[in-house]
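Starting off, we have a lone chain in the form predicted on its own, written out as structure tokens.
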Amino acid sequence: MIVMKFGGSSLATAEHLRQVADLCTRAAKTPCVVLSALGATTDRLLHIERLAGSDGHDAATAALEALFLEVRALTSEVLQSPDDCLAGLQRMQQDLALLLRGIAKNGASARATDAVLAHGERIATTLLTALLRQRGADAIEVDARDVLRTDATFGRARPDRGQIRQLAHQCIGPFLGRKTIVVTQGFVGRSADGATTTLGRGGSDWTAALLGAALGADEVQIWTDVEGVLTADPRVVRDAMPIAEMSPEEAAELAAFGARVLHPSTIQPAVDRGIPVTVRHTMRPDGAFTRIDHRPHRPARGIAALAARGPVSVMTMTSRRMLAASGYLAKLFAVFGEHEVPIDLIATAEVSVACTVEADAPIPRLIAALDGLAHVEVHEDCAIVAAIGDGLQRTERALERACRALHPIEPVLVSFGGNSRNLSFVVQRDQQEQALRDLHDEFFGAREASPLAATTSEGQTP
């Protein structure tokens, strides 16, 4: 079996709905389908929670019902019976009112907003369940809540995989033993006491992964608006190229600094379980895509993609104390957890330390708290712009390479050797765009002649 994560613009559309039933019923293994919400949908009920806690009740449910009038006409123009689905959107629309009803007279909070954004998703596979019964499919809705179990963080809860494992058996696996579509919810969960839960933004990729390494599913498909992870972020760089095949690490790497294909945690459940993952083009699914697999297809190739992700600051650390006194990294980096302050990237030398942090980092309380210890600089509104590969610490010139491509662009901060598949410059945000243009031309400019050049896999097939 297969398991087949279907995205939000993978279902904003009477066509794009109509294509993933499609692609659903020619998959050649019997699919377990992911889907998250219709294109914009979760948005759209996070901006009716907040009117409900705002400006009230009847604000919130006249845009609920916006809403809806929405969906009724997308279920009618994608159904030919479409009463059963009608009425069961009914039945989600009055679920939804009363949350708000008792958002609007309590307020908000991190449990009933996950209760409101689970419809987004349920929406979703009540209306493709439906397509795929009118197409003639063996399809069933299975409540994504019943099979992934999860602690009670709202709004970012942490699977239980031991019980995903064994409840995906009980509540999916004998449909799949039938050859039954199962269509089910990314990003939403229940925990131990019932509630409703969320994974957090992205988290229908997640999802997927979960259910593939617990099903023990052959290969984990992310159908999504591009074909497969590109070598650049498209909308900055013009001639981003797809990438064939990558290794886990290159992909986690990319997820970790700005690439939004995937969710940073959405391969390693698979990777547990030596699943592959593919990213692929909704509306192209015979075009290229990229494979995420852990057995080695191919050599260390140096310079795989770009990635670039902003606004970080810079701390640069000063002390004479530093040097050569045993335990003084220790002490300046405690400062940092005692404020539970996460650090992407780190540059030593003798008497100082330099590092980024998020930009919303509570910079004056560390430089308060540092006090004694160094004396702080900060850079302010920087990004990090970082060349990913396998092998790329062996690959011949590559850093000589890299910064004569971005001449005259002087780095804040270069961050090289922590591991083998990670080149990282800090530049100002401003000049990130101009950053990750001048790199690719440099290492992707001429497919033909540079050796470190993506190539693509034309004509594959689900």
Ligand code: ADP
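Okay, that one was the form predicted on its own. Can I see the form predicted in complex with this ligand too?
Next up is only this chain, free of partner chains and other molecules.
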């Protein structure tokens, strides 16, 4: 079996939905289909929920009705007999209206947000299951909450992989065994005490990999609106090129450094079970695509791709006590640990150490807690631009070339050598896009185009 995950961008219009149904029915192996919410539904539900929580109950109800009006129009466009599906949608709208009343009365909570957002994915699975059946396919909708057991950290719930494996075999395995297409929601789960949870934005990719691993899939396919992972974000770098093959480490690093095409946690569950992950274009299924897996004899290549992420803040901590003192850094970083603030990049000098933290980190609290340990300077509104590739260390003069290409941009911090596949620069946020384009020109300009880029996994040019 295979897992086919379709993102919101692949589910935005009637044309998209028909294409998705085509791909599911024509798949060579029985698919477990994992869906995101249609188009920008999650953003819209978030907006509606915030309206309800901030004295805007009427506006929230109106926005909810507008959303469902569009969903009903789409349903009637793709289904010849839409009545059952419309009745299901009606129940979801009522359910949401009830939740919004609760939020207006009792205030918003992460728990309520998850309950609201989960409806986005449920709308999508209801609609696609009906469309598949209309085409004569044997398809069933499985509630992801019956399978995706998580903890109760609402908004970024952690999956319980042991339970998921068992539940997937119970709730999904038998259908696939009978060649029935299973359609389920990405992003959504349920805690042990029965509350609806979500895995964090973009989490459907993660669901796909978790289910793929649980069911021992032959492949996890991430269907989206680009021809695989590209050498940079195509919204910023217009001539970004598809990458035919990547190692799981490269893909994980790229996702962690901001390439939105994959959720950062997607790769691990699949890698643990040796399952390849491919990234494909829903509307151009015969085009280029990326295959992510371990291949021992992958041809050598330098930098695979670039990514950028912001805003982040740089904290520079200075103290003469650092000079030749042992255990000092441990004390410093213990403060970050106590405040549960993850640190991303670090650079150290004789009497100072600089690190990046997320822009929403509780910096004033950290500074207060560091009082007496170090003097702290904060550089806000920065971004990380990273060059990633297993062969980075083999790329001749990579650091020198990158610095030259960035000129006159002066990086606030440089990190190189922490691992063998990442060269990162922290720049001002408003320089992020220019820095990405400069580095792309340097490492992927026509002169540098790698023979692997712009070919499909079968080695044909797209």
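Note that the rigid core is defined as the largest set of C-alphas that superpose within 1.5 Å between two forms. Values in this document were obtained by computation on a predicted structure and should not be read as measured data. Positions refer to the first chain, counted from 1.
- Asp143 is not among the residues whose C-alpha shifts by 2 Å or more between the two forms once the rigid core is aligned; its shift stays under 2 Å.
- Remark: with the core as the superposition reference, the CA shift of Asp83 between the two forms stays below 2 Å.
- Positional change of Arg401 between the two forms reaches 2 Å or more at the C-alpha, relative to the superposed core.
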